[in-house]
Amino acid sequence: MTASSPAPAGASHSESERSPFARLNELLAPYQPGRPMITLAVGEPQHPLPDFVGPVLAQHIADFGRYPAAKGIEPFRKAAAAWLARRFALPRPIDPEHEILVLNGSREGLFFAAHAALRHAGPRRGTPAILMPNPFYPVYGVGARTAGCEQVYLPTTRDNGFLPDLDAIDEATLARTIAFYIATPANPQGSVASADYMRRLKRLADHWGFLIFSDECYSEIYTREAPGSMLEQAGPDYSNVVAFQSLSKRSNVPGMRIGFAAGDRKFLAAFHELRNVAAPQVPVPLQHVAVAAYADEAHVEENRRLYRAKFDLADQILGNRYGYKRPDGGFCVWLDVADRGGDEEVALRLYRDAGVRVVPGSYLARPQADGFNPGVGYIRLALVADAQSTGEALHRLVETLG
């Protein structure tokens, strides 16, 4: 097996890129939960909204009456740039005028970025390729395919620390790469790329002339050291690096759909041109809420405290079962259940017998060219419910699986 594998030639786009949650619904549809249901399937934060959300919306509610600029209002761009400067050791301050774009959450930006990358990239030797970790956030694959690029899956396994093996990517693939999606912290395993890893990836991007799309939406959810950003290793011009951030996880506002892209100004200029005609604008009142959110860390620290308490429960209840290891970042748990019947069977049993809803790992990954699916045998748990429900779900899981 190579680390650089395209989607299997015979794979159905409709099947390989369907939502994992739609597939999960079909798997569980014939059954009823055996106990009052607790869902650990969807990564939707459920902690309380920050107190400032309502008052700021009310203060700016009249702004719903006008079309927003695609670029984002100046106070938002300045607030995002200032937060980046406080949070990360940047080579220089981000220019809010040319190096920040507001997004409808990171998902929308990550999708359109693939299309902008194809326009932005120079000629390639063969079919343009977009590389991505496997398992991966589904929007990476859909963005690549709808942009007309080949999806190249880079398996992330325990053996490579759940990060793509950069040394295993062949030069023929790199020569036609236009973009590389990397998630740090990773979804679903919670692995965090080191500064050395990021520097190596940046050297590859500069040598072969591709863009790095760094999905950092989980950067503020951690229980040990704060994860770094690709922007820290991008050099003073931020060339070939674009970081994507979102307030969904950081500030526990998944329904607001607001985030930003920051980095390479030449790419962001082309990205802005595309989004200006193709993407929905972000409502101005939501941008003002984001300004308040980026100015406040107290609610973020409380958010981390709540997640830390749930990981403490996972440490106590799961112990070393199922290959459990407290992740470096994010709020997901990645459990090896291959010897308990496999990921689909375990997901079905937990729902049917224990009333616990989880996602089969194979639904979050895709088969490599050789047929290997690196998600097979794993289940993903999102620790987004309250501590009592989370602890109950984990106890039921252990009781059911042994």
Ligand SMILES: Cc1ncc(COP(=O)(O)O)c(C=O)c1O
Second form
Amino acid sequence: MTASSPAPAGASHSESERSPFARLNELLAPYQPGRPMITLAVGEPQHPLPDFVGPVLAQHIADFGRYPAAKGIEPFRKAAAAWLARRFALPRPIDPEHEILVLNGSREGLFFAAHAALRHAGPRRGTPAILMPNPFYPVYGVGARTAGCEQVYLPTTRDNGFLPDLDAIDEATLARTIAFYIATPANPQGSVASADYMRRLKRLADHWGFLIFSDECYSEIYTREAPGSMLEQAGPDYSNVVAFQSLSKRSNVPGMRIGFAAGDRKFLAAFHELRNVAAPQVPVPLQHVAVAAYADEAHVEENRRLYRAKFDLADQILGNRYGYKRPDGGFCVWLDVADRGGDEEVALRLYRDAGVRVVPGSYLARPQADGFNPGVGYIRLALVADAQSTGEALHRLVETLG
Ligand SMILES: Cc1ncc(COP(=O)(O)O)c(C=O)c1O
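Having seen the form predicted on its own, can you show the form predicted in complex with the named molecule?
After this comes the whole thing, all chains and molecules, with the earlier chain placed first.
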């Protein structure tokens, strides 16, 4: 399967670009849940907030009285750089002055990055292209389109281990490429790029002169081996590599809206310029909470323990039905329900008959040029609720689908 561009320009504000959750609401709106509802749809962590959040916030409450600087306070940038150095085998420490920017959650960063990439990139013959896996986190596509770039979808399927096939991208596309989004661990499939895969991607980026936007917001959610970072394979100058991190999943604070981008300093300088006028800043008290969060691994380990227990349940209850495989990272389960009626049909049935809300895979992906939508036939479950509800939902799913 090869890379492909989307429908012609103008068709890109299509149904498939809308929020998957808005589409799911519409699909389910005419019906009532058949049993007390359990939602496995939105990937919003439900585990407890770390207990230092309130006290640290209270201590720094007066800082709500100041506009925050776009770059982030120095203690935040130092804490994030120190955490990266402890967590990953970096080629050298990240410079907190020039190689880190605070983000209002990784989502807005991933969006604005496409716009900054266009400002940063040298001239290209033809329309600049931004590559992304398919299925993918929707902001990559909207970021690329609103930046005026062509979105090139790289199908991720069971055959390629749910990671884009780097050998399938043609040279004409690579010559126009200014950026490549990769998610590792991936949402929805939980696949993790190996060091070798990352090195190959970095070689391609250096050869063709594009940026790698490595979405690593799930890096701390895993049940066996800790996933690596693209920064580890970026060489001593971190050129062409930008990693996006977030506390939403690591520390169960999705409402706090805090993350960071780290890597290529030339790009980050251009990114900072754009962000200085356009991007949402991060309130200073929240940056202090993040400093405390990056200094503490105990709550992260507890978090992983809770996810591990739920994946143990999934192993027992799902077994090898629906092509289930425990993911290498993240908290999503990607199930093949093509032979149970397909993704939309199954999402409807689970809601109407079992009161379980899941996302149809086709809503998370786009049709390739040949019409193939790599999400069709799959459903995504986010194991974010407590263990009891998760187990109950999985039992109902098996009862309903057989
Ligand atoms: C793959 C992926 N990237 C980025 C995000 C954004 O997370 P946040 O903006 O909370 O950091 C999410 C959230 O669900 C995600 O699934």
